[in-house]
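Coming up is one lone chain in structure tokens, specifically the form predicted on its own.
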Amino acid sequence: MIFLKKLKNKYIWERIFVERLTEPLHLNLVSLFIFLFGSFRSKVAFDLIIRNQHAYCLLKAADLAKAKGVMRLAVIEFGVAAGTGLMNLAKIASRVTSVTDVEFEIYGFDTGKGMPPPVDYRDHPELYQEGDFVMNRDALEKILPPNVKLVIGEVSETLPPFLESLQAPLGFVSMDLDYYSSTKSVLDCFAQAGPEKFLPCMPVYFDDLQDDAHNSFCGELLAIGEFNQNNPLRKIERPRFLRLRRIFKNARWVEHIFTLHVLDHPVRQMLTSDRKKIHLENPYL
């Protein structure tokens, strides 16, 4: 039903043409079979999930966590607005749990009253203004699943105590705050939080990168650049070979995926290990 509603939008047809019909015919034919009969993992691999960026990141986080013996993760969406993305996260998280047994606590951070005033040019006031993206909080809270909660207020005030009390490590973050100033507030909190609050490699989706006005000197890209410059043991960068590993290489969402590398995480500080040693075979011997 949701898929059929989305087909009414012109931009969806434009994306189908660019991202799907420009790909090899045999891959699209296989996609039809996967859509009808494939497993959840295969549908994620073939970009057949609505908001596949959420599906990829949640599944990636669950696999990383399970490999470390972690069976519960926290997920945050910064910038909830109408709540469509938050509900999508919840539905996909349920499917990821069914195939990995990793459970999710999902949190939506928002002011609850739309965007605050832009601070200066770095917030892209030509694109975003005060009052944009107002939330219908009462209606949204009535339909949220039990494992999804809203955190209402200015993120600079709500996020530090939230991270301090967080029990399950953060496994995935969807960043959709639009402004440089708001994104910087979140990343500053990430820089100050203890390393155990995160997966060692945490997928992060940055939404606001694609407009022609976006650049490295404003918005999310500026916040990322400053974060990397100021934090020697916390780095955010794109996974270099993600597009090459995808079946459908023209998917736009791939450009929005980054990884928060927590270099001071305990598992990245162990200089010795009692695990079984790795041996390589030499076929010439």
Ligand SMILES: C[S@@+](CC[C@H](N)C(=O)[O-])C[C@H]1O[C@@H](n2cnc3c(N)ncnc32)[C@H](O)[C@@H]1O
Given for the second form:
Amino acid sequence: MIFLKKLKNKYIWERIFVERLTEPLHLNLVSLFIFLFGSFRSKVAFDLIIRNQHAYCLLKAADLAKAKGVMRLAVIEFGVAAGTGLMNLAKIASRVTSVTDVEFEIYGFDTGKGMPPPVDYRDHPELYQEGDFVMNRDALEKILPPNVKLVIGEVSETLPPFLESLQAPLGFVSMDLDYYSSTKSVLDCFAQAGPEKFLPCMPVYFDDLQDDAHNSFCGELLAIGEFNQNNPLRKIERPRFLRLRRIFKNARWVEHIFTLHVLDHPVRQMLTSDRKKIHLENPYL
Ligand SMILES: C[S@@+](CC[C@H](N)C(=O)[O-])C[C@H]1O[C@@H](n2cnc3c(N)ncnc32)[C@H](O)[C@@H]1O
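Having seen the form predicted on its own, please provide the structure of the form predicted in complex with the ligand.
Everything in the complex follows now, all chains and molecules, and the chain you saw is the first one.
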């Protein structure tokens, strides 16, 4: 149903033609089979989930967490607006839980009354304005599943106490606040929070990168650059080999995926451990 509604949008057709039909024919034929009969994991691998970025990141987070014995993760969407992204996250998270047993608590942060005023050119006032993306909070709250909560207010005020009281580690964050100033507020809080509040390698999706006006001196990219410059033990980088590992190489969402590396995380600070030593077989011997 949602897929059929989406077909009304011009950008979906552009995606189908530019991203998908430029891929090899045999892979598109296999994906038709996967679409009809495939498992959830194979659908994620074949980019067949709406907002595949959410599916990839939630599955990656769950797999990383489970490998460390962590069975509950927190997930945040920064910038909720009408709530389409948040509902999509919730639906995909329940499918990830059914294949991994990792549970999710999901939080949507937003002013509840649309964009605050832009601070200066770094917020791209040519693209976003105060009052854009107003939320219908009552209607949205009625349809949210029990594991999804809205955190309403200016993110620089709501996030610090939230992180303080957070019990489950953050496994995935979707950033869609549009402004440099708002994104910087979030990343400043991430720099201050204790390392155990995150998975040691946490997938992060940054949405606002693909307009012609976006650049590394404004918006999300500037906030990421400054975060990396100011924090020797917290770094945000693109996973270099992700595109090469994907079946469909032209997918645009891959460009939006980053990893927060928490270099001061306890598991990255342990210089010895009692795990079994790694032994490499030599097939020539
Ligand atoms: C583009 S919309 C989000 C769209 C949504 N992620 C989706 O997929 O449908 C951006 C949202 O960020 C919110 N926002 C921007 N700056 C904020 C701030 N400083 N604090 C809280 N919310 C903020 C706005 O209220 C707006 O609803």
